[in-house]
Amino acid sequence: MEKLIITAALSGAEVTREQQPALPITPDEIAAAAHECAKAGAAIVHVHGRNDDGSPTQDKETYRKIIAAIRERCDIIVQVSTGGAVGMTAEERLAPVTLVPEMATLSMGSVNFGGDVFMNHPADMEIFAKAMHQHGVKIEYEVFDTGMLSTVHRWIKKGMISAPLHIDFVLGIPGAMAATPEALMYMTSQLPAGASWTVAGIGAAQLSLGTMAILLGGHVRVGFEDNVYYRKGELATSNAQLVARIARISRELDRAVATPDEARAILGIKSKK
């Protein structure tokens, strides 16, 4: 089995301070947070960019700034959101991906997301997949539901996109595909041939997701963007604590946490260093 892949996604655009008093939210507070993940074993962050009072934002110059303060720290893989946060346009969203990180993140659908919608209209995610391509920046998939996965295949069909695809199944967002054993086996039983895939398990199903996907030859992403726990009424105090977790359960299991550069090997991203 090859090595777990562990991505930190480290705060997302709707946790608060209020609610995890650890949460990043500067750019040198987000740096510092991948610095402790990538000592504690992860390989990739995923970042969402904070606007000072923090509110979420895809200002490409804050982005710029959050990727020179990691880089200056540590050699991790940094993958931007191109979800941004609900209500924000297309044009925003896709900002980031015009400073050539690594890697970025395109949803693959429209979703009901707790109270809100997240709206992801098909020409869309056309014009953000031509623009990764592009810029020579790896895709991750999100997917939501069945249907999101559907259309990943619809799409390699069409020969719109080809291997290799490495997917992050996102389950337990309310309004989208349970965060259940049953649901994430299904999931994988329809991946397309060759891809790679995570899974970011929404609440307490991070931690028991996660030890599914070690298990399953997969890989996992855990972080305050979808959890700020350590377990029922513990907030965890910090990131790395969530990552230092899921590397540790690996390892036990015999299975070696991979580096920033395996995780490139493994996903076939040409590092920009």
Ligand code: KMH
Given for the second form:
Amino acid sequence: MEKLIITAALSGAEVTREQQPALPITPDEIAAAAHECAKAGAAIVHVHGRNDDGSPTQDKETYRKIIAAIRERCDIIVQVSTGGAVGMTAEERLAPVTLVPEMATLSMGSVNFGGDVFMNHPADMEIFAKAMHQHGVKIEYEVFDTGMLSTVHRWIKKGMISAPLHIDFVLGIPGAMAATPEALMYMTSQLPAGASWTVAGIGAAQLSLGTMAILLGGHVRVGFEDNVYYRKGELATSNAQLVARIARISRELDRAVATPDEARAILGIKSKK
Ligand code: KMH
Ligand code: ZN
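With the form predicted on its own in hand, show me what the form predicted in complex with the ligand looks like.
The next block holds the full complex; its first chain is the one shown before.
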């Protein structure tokens, strides 16, 4: 089995300091957390911009600072969010891609998102994909439900996208596909040929589905964006604590953990930025 790629999703757009006191917010805090996660075994860091007051932002300058601060510390792959936060315009959300990061996310459809609706108009999704191709940014397709995976297949058929594809199954968002073993097995059974995949289980499923992915040959995303707890009733002390646990489980299961350069090779990312 190829080595395990661990992604650390440090903060997301929705989690607050009230929910998780160790949440990184400023570019410096985000970079320090990314460095700690890299030391604990993460090869990719998924980042969201935040203003100093903690509110989410897709401001290009904020992302520029985040990327520069991470690069000063380590060579982890930086994956910017284009999901941003519910309610942001497509234009706002796309801004960080113009910085030409190594990777960016691309949400593959609209979905109820807790009490909100996370809108992804088909026309906007195509614009996002074209911009990422134009800038040579490796896409991670965010798939929250089965219809979104069908859209990936439709895009392949239309010749809009081609191998090597990398897909993130985000399971357990209230309103989207459940974070169950059956759901993950179904999703993996529908993967496009040759695609690599990772799983982001929401809440307690971060650990259970992450462990499944290790065994199935997939990859794993952990971090405060999806889960703020270490175990039921006990907050995690840092993102790195969650990374270290999944790295430990993987090694115990005899699957080595990928360095950023090994992850670049697995994902087909040609050059380090
Ligand atoms: N914050 C969510 C509405 C992504 O980063 O690509 C969307 C999100 C997806 O977090
Ligand atoms: Zn995100």
